[in-house]
Amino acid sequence: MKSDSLIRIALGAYLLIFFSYLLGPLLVMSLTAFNSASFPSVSPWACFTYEWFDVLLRDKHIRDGIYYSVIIGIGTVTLSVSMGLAASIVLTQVWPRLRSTYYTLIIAPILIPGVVLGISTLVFWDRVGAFLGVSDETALYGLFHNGLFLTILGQSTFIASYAMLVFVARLQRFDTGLTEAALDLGATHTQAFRKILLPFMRPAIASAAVLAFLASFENYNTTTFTIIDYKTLTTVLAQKVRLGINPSISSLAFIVIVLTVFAALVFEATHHNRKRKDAIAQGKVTPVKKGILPPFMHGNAAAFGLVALACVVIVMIGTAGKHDPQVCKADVREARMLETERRIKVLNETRALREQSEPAESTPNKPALAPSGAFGGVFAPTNLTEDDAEPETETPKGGSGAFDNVFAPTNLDTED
C-alpha cells in the first residue's frame, strides 16, 4: 500500500510539473495582456485594463499579417493536401521494391532546413523565369516574383510530406478489396475513388488540412525568404520583437489561446454528443428526460466548459467598454513618484552620513585630494609640484651606468 501511495504521489508531482512547464508560459502571457504596464509583465502589477486589445485592433501591420497568413494558409492547404493524398495513394500502389526509395524521397523535404527551402524556392523560380525569357512587363514575371505565390510553393514542399504521413496512416486500415470489387462490378477508377476511397479518407483529409494550415500559419524560416514585399503574422511579430514589443502581442496570444480552446471544446462536445446518440439508437443508454439543462450537456464535461468559456468571453466584451483604468493609472503614477522621492531622500541621507563619518585628510600646505579614478589619482597634476620634486644630484664619475661610465666626457680631463 505504501509503495502504491508513493507511486501515485510521484506521478501526481510529475504531472503537475509537466503541465506547469507546458502551460505556465501561456498563462503568464495571457495575464500580461490585462496589465497596463507598457512592457509585457505580471510583476509588478499596475492596473487591470483592456486597452491592449484596442491597440491590437488598430495595428495595421498585425491586421495585414493575419490577412496574408490566412491567404497563404488556404493556398498551402489546397496544394499540400492534394499532393499528400496523391503521394500516399501512389505509395500504396508502387512496386514493393521501389516503395522504400519512394518513401524516402517524399519524406526528404522534412529533413531539409526551412532556410534552405526558402532560398532554393526563390532562386529556382527566378531561374525558371529567366529560362522562359520572362521580362519585367509580362504577367509571368509578376507571378514568379510574387511573394504569396512563392511562399505557398515553398511551404507546400515540406507540408505536403506531413499530410502524406497522415494519409498513409489512414490507408493502412483500408481494405483494397472494396475498390477491386467495385471495379469488377463495372465502376471506373474515378467512381471507385469518389464513392469508396474518398469517403473513407475524409477524417484524414480534415486532420491533414488542419495540420497543414497550422504549419503554414506559424512558419517563419521558409516564409522570411519567399514573402518578398508582403508580410505574414510571424514576420511582423519577429520585426516587433527586434524593435520592441508591448502587451498587444500578449493580447493576440490570448485571443489565439481562447480560439484554440474553444475549437477543442466544440469538437469534444460534438463527439461526445454523437456517441451518446449512437448509444441511445442502439438501446445501450436510455434517453435523458428534459430538465433545466439541455440534453447535450448531461454527462458532457466539454459542453460545460464550452458554456463557461462563452460566458467569460461575453462578460469580458460587455465590461471592456465600461471599464476605465485612468483613475488607477493616476494612482500608480503618484505612488511611483512618491517612491522615487523617498529613494532619493534615503540616498542623500546615506551620502551625508558617509561624508560625516569619513572626514577628508589634508596636509598643512595644501588640501588633500581624495584619490579618484581607476588609478587612484596617480596622474593628478599636483603630484609633480616643485615642493614634492626630489633635488637634483650630481652624477658621480664612475660606478654607474651599463658600462661603468667609461664613455663619460669627464674621463678625458687634463687634470687626470
Given for the second form:
Amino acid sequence: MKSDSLIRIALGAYLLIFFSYLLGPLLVMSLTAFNSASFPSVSPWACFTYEWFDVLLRDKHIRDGIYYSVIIGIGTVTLSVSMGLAASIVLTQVWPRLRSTYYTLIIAPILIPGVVLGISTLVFWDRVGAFLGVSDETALYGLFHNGLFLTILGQSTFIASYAMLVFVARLQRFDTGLTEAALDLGATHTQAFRKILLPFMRPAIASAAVLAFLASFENYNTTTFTIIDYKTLTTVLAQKVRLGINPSISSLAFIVIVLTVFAALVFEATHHNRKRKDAIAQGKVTPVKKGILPPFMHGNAAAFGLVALACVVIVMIGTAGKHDPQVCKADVREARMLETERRIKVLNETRALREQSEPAESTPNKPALAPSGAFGGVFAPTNLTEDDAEPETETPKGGSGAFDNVFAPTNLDTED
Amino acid sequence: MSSGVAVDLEDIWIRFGDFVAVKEANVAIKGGDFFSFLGPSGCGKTTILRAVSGFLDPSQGQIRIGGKDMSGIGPNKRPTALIFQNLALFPLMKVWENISFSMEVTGASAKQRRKRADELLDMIALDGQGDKLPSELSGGQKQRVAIARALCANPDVLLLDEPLSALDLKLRQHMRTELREIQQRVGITFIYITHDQGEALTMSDNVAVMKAGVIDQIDTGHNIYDHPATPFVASFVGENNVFRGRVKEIKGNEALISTNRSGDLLSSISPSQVGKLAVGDDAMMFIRPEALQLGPAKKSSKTTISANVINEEFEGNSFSVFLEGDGGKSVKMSVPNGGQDKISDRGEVLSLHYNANNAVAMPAGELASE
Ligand SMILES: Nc1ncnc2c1ncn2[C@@H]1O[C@H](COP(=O)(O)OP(=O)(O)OP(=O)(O)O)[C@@H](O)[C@H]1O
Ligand SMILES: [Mg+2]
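Next up, the form predicted together with its partner chain in place of the form predicted on its own?
First the chain shown before, then all remaining chains and molecules of the complex.
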C-alpha cells in the first residue's frame, strides 16, 4: 500500500520532469515574445508588450523566408506524396524476394545525413546540366541552378521516404480483393486505382502531406546547400542567430506553437466527434439530450481546449492594438535611473569614506569621473560579457557615456 | 435476361511454383446450369474460380466461356461476375453505389445508376436501404448486396465463392432457396463453390467433387449421393459406412466382397467403376445408414451384417444405432422414428439387412478425413 503511493509519487515527479523538459523551453520562449527587453529573456521582466510581433511582421527577410518556405513546402508535398505513393504501391506488390532489398533502397535517404543530400543534389544537377551540355544562358541551365528547384528536389529525396512509410502502413491494411472486385465488375486498372485505392488512401495522403510539409518547412541541413540565392525561414533564422537575435523570433515561435496546438486540437476534436457519431450510429452510445453545451463539445476535452484557445487568441488580438507599453517602459526606465542614482550615491559615500582614510592617492581624477565611474562599476569587466548583449534601447542615454568608462582608472579601485 | 452460356474447362492444370493446386480438370458446364464445386478446404476450389474469372492464368489448358477461348482476356473483359468469399463490398461506398459500380465504370449517369440500384434493392428485399454503408448492414444483407452488385453487371456467368459460409444456419438455409430462386429467375449460369455438401446437393443441377486439386466425380447430386465413384466421394458426401475387403467374385455389375468381420457381402459396383474391379482386388463397399434395416438373424445371407450394439442416439426424426464395425470404426444404422421407445440394448447382437442395389463397391482408396 505504502510502496504503491510511493511509486505513484515517483511517477508523478517523473512525468512532471519529463513534460517540463519537453515543453519548458517552448513555454519560456513564448514568454520572451511578450517581454519588452530587447534580448529574449524572461527575467528581469521589463514590460508586457506586443511590439515584437510588429517587428516580426515588418521584417522583410522573415516574410520572404516564410513565403519561399511555403512555396518549397507545397512543391515538396506534391513531389514526395506522389513519389511516396508510387513507391509504396510497388513495395506492397513486388515480388516478395526483392521486397526487403527494395525497402532498404527506398529507406536509405532517411539514413543519409541531410548535408550529404544537399551537396549531392547540388552536384548532381550541375553534372546533369554539364552532361546535357546546356550553356549558361538557357532556361534549363537556370533551372538546374535555381534554388527553389534544387531545394524541392533535394528535400523530396528523403521526405518521399517518410511519405512512403506512411502509405505502406495504410496499404498493408488494404484488401486487394477490393481491387479485384472492381476489375471483375468491369473497371479498368486506372478506374480501380482512382475509385477504390485512392479513396482508401485519402487519410494517409492527408497525413503524409502534413508530415511532408512540416519536414520541408523545418529543414535546414539540406536546404542550406541547395537554396543558393533564395532564402527560406530556416536559413533566415540561422543568419539572424549569427548576427544576434531579438524577441521577434520568439514571437514567430509563439505563432508557430499556437498554430500547431490549434491544428492538433482541431484534429483531436473532429476525430473524437467522428468516433462518437460512429458509436451513436452503431447504437453503442446514446446521443445526449439538449444541454447548455453544443453537442459537439460533449465529453470532448479537445473541443473545450479549442474554444479556450480561440478565445485567448481573440482577446490577445483585440487588446494588441490598445495595449501601449510606453508608459510602462518609461516607468522601467525611470526605475532604472533611480536605481542607478541610488547606487551612485552609495558608491560616492563609500568612496568618500575611503578618501578620508587615504586622501592623497585618487584626488586628481575624482571630480570629473566620479558619477560615471560609479556607474561603470555596475558594468565592471566581469559583467561585461553577459551585459553587452543587452542593446541600448533600455539603458538611459546618460548611461552610455558611463559605459565608455568601464576601464577608467577609478574602476580599478573598486576591484580590490 | 440473358440465357446462360456454357463454360468449359479443358485439361486445366494450375501450379504455384512446384505445388499443383489443380490437376487435369475437365469440366463441361451447360448454359443456365447451377453447377457446384464441392470439396474440403484447400482443395483448389477458389483457384478454379479465379481462373474462370480471369484473375490467374491456368498453367496449362483452355477455359472457354460461351465457346470462346478466354486466354489473354482480363477479368474486366470477361462476361463473368464473381462473388468473393469475403464479399469484398467497397467499404467507403454506399450500398447503392456498391450495387451500381459496374455501371459507374461505363459512365452511366447517377440517375440511371440509382434507378437500377433501386430495382435490384427491391429484388433482394432491401428497398430503402440504399443509402447505408456496407458496415451498417447485417451479414445476410451484405450477402444480398454482393449478389445484387454482381447481377447489376449483367454477367453471363455468375461465380459464387462460398457466399453463405459466414452466415448462421437458419439464414444459410433461407439464402439457399433464395439463391436458387434468383438463378431460376435470371436464368444465367451459376458456378457455385462450397465445402458444405448439403448446400451442393440442394441447390445444384450438377456437382463436381474435388479432392486435393483433383476432380473425382462430376454428376447430378442424386448420382453423387447414390453412386459415388470413389471412396473419397462416398465418404465425403453424406454419411456412409465403409467395409473393406477383397473381391471374391464378380457377376455383371455386382461383386461379392469378402470382409474381415462380416463375411462375404454382396454389393453393386459403382457404375463408373464397372470393369475396373477384378477378382482379388482390394475393394471398399459403402452402405448408407438409412439403407440398413433390422431383420431376423440369417447367418448365411450375403446381404446381412451381424454386430454388437455399442450405443444408440435419439435424433428426433430418427434413431442412430452404432454397432461394432471394422478396424475400430462403428457401423451406423438410421431407423426412422416410428414412436418406439428405443431400438436396441447395449451389447445386443443385431442383424442388419440391406439391398445389394443400395450398396456400392469400388476399388479401395483414400477416404475423406472426418
Ligand atoms: N497464390 C497462391 N500461391 C501459392 N499457393 C496458393 C495460392 N493460392 C492458393 N494456393 C494453394 O492452393 C491450394 C488451393 O487453394 P484454394 O484457395 O483454391 O482452396 P479452396 O478450395 O478455395 O479452400 P477454402 O474452402 O478453404 O476456401 C491451397 O493449398 C493453397 O495453399
Ligand atoms: Mg476458397
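Positions refer to the first chain, counted from 1. Keep in mind that this is a model prediction, so the values were computed, not measured. By rigid core we mean the largest C-alpha set that fits within 1.5 Å across both forms.
Engineer: Kindly check if the Cα atom of residue 191 is displaced 2 angstroms or more between the two forms relative to the superposed rigid core.
Structural biologist: No, because once the rigid core is superposed, the C-alpha of residue 191 moves less than 2 Å between the two forms.
Engineer: Is there a C-alpha shift of 2 Å or more at residue 41 between the two forms once the rigid core is superposed?
Structural biologist: Residue 41 C-alpha, core-superposed: shift of less than 2 Å.
Engineer: Determine the rotation of the smaller rigid body against the larger one between the two forms and give it in °.
Structural biologist: The answer is a rotation of 6 degrees for the smaller part.
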